[in-house]
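A single chain, nothing else alongside it, follows as structure tokens in the form predicted on its own.
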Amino acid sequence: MSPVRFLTGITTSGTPHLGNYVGSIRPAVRASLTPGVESFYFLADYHALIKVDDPARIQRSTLEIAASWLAAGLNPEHVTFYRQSDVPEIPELTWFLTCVTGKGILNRAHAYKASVDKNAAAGLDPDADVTAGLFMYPVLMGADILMFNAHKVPVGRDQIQHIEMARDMASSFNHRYGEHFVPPQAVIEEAVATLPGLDGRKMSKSYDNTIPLFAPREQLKKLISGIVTDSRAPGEPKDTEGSALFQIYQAFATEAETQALRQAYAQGIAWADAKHMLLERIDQEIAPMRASYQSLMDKPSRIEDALLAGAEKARRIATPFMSRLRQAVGLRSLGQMPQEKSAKQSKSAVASFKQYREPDGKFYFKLVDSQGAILIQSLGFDSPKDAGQAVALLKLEGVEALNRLAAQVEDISLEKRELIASELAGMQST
């Protein structure tokens, strides 16, 4: 059975902050250590162009975010860690998806609607200062996910809509051209889905209310002291509901530590003491990573090498996959034009899978060409479901799936492998 694919990215538009860490970086690193998970992590620099027109800022942010992930424990040898712009198949897939995505779906995208509503409130043209990049943002995000057929995508609650749109794109493409994409699922850590910032709103560079992830301790102390609280004096019970300070603490603390602070709130802890507790709890987790982060920041070439190696690994998947998609939509070599056949001939002129059960009680499948010659012969499976899943994988991924099924099929020569690749591509395009 193929591993579960986990994919996440961060837009390179600013310095990583605590919200990025608890909402994306930390769960991503943890997931990368999970057995049976194939992890993809990328720096979304194409996305940054939608909102940032300062080239130096994008370059600096790319360095900072990559260094943050690596300092947090991401091992690029165990995952696929790449820069979005180093994989040219992604913008090509974006166009394919653009051609199957209804404009009405994009009209409902939260970011676009917010811009339109803001313009309407100001009495401006609804699309004033709205770029096509902002409008098409969900399609590029869909391409990021579907390029690698990610099963799980960790997002904040406000990003769920983009995963739903990616599912719609996958469904629309599959309906027209055959089963090529796996519908992704959003993964949310409920306790830290959206981390509040200094002013209580969502921590975001757009609101200028962030706490930089690797801020020195003294700067961290100063920022935490500026977190907005109410005017209740020491000794007065305080509410945890709606308290940005409490929510940030909860994102770093254990359950027992969270309950202890909850009780302290009820007993009237002074805001200064609560902020000191938050400082110590954040620093306990972040301080050990600071030295590693600074070392990486001082040697950008190390990060560049890691990203280029990751892009090469990513393209080993993306390039053949895009080749199959190009075949599927009709972008094919004219030197391989099929001969005109009668309807009866056409039905019998394609390879097909046969599934069956032998007297030994095992279940088998084989791929036979139009002349009945066996191209792939499986070994025995314990259940018809297992055999069927292997067939489905071959139909979905083509010859690339043979590497995963090597222990479940008879040996295949290199010459026959090329023929199999051609037949499977033909099946996908019909």
Contents of the next structure:
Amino acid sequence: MSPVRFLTGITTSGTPHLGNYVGSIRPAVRASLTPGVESFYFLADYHALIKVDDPARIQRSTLEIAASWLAAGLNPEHVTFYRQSDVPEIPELTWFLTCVTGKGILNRAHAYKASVDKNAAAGLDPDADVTAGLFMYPVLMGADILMFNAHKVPVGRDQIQHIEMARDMASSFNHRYGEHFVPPQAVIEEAVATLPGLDGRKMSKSYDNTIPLFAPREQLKKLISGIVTDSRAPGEPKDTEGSALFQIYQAFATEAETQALRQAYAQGIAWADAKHMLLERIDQEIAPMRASYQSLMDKPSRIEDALLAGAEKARRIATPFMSRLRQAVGLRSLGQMPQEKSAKQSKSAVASFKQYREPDGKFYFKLVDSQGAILIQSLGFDSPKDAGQAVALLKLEGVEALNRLAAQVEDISLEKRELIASELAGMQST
Ligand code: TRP
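Okay, that was the form predicted on its own. Show me the form predicted in complex with tryptophan next.
Let's see the whole complex now, leading with the same chain.
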């Protein structure tokens, strides 16, 4: 059985934080170690251009994200780890998919619709400040996925609609040009879908409530001390429900450790002590990776080399697949035009004899024209040789032979006899 293909992209628009680690990096690295799984991870830098117009930030983010994934244990020997913009087949496929995607479908994409609704609420033109890039975001993402015919796409809930759109694109394309794409499926990490940030809302750059994944220990400590809690004093029992601190701890701890903290909450642990436990627990997991992150960040050219090698690996799939797709849609070399048939050739191609055996054990032949319509249908012969002789006779003598074969073929109208005469004459003359 061929392996299941997982693929996911990470937009290079910021610095990885703990939420990214728990929600995406850690599960992906674990999944990549599963036997029978083939993984593709890429830096979605074309997508980043839709949101970020600061070139230095795009470059910096690309480096930080790549270093984070490698430090977290992604092994580029076992997976295909590449940068989207190193695979020129992806924008090419984007155009192919653009041409089979209904504009109406893109109108309904959540991200685009949110911008339009916001503009409407502000009394602005619906498309004010909306780039065509934002509008086309789902198509580029569809190309990312379909380029490698990924079966499973691990994403956050907010991306499910994009995967559905990619399925639509796959089937529209297949419908027009034959079976080229497999429909992908979204995979949602239910357990750790979202990590709360410092203020208790989802950890996200847009809320400015993140903890950078590889913040130095001192900074980590400072940030953790800023996690919102309630005002209960030491000794007062505390609620785990709705406690951001507890949820973050849980994302790093074992069952037993989580249980122990739950008990400590009930027994009135001081917030300062709980925060100290959280710091230690996170640091225990992150500190070893932090060291390798630093050494990777110090040598960007090593990461560059790894990414270029990854792109080469990716293109071993993308380049031949793209040429197959170019063929399929008709972007073809003119050196391979299908030959126009000469009059004589086309005539000879018009009709043909077929010999076959039926479940009744008897042997049959038929004469079919180029459209597959039956001109002569034989009855059953006891041996293939008898059927073959009848065919030979028709080929040799033409329509006249039908008189002798009358008992061995189904009735033939006069009209049809004329057709058969000309077909058989054509066959004889070649
Ligand atoms: N849109 C995704 C996000 O914001 C990133 C992404 C780009 C992606 N292309 C992809 C994810 C292809 C999965 C597959 O999270």
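Rigid core (definition): largest C-alpha set, two forms, superposition within 1.5 Å. What you are looking at is a predicted structure, and each value in this text was computed from that prediction instead of being measured. Residue numbers count along the first chain shown, from 1.
For Val37, the Cα coordinates differ by under 2 angstroms between these two forms after the core has been superposed. With the core superposed, Ala272 shows a C-alpha displacement of at least 2 Å between these two forms.
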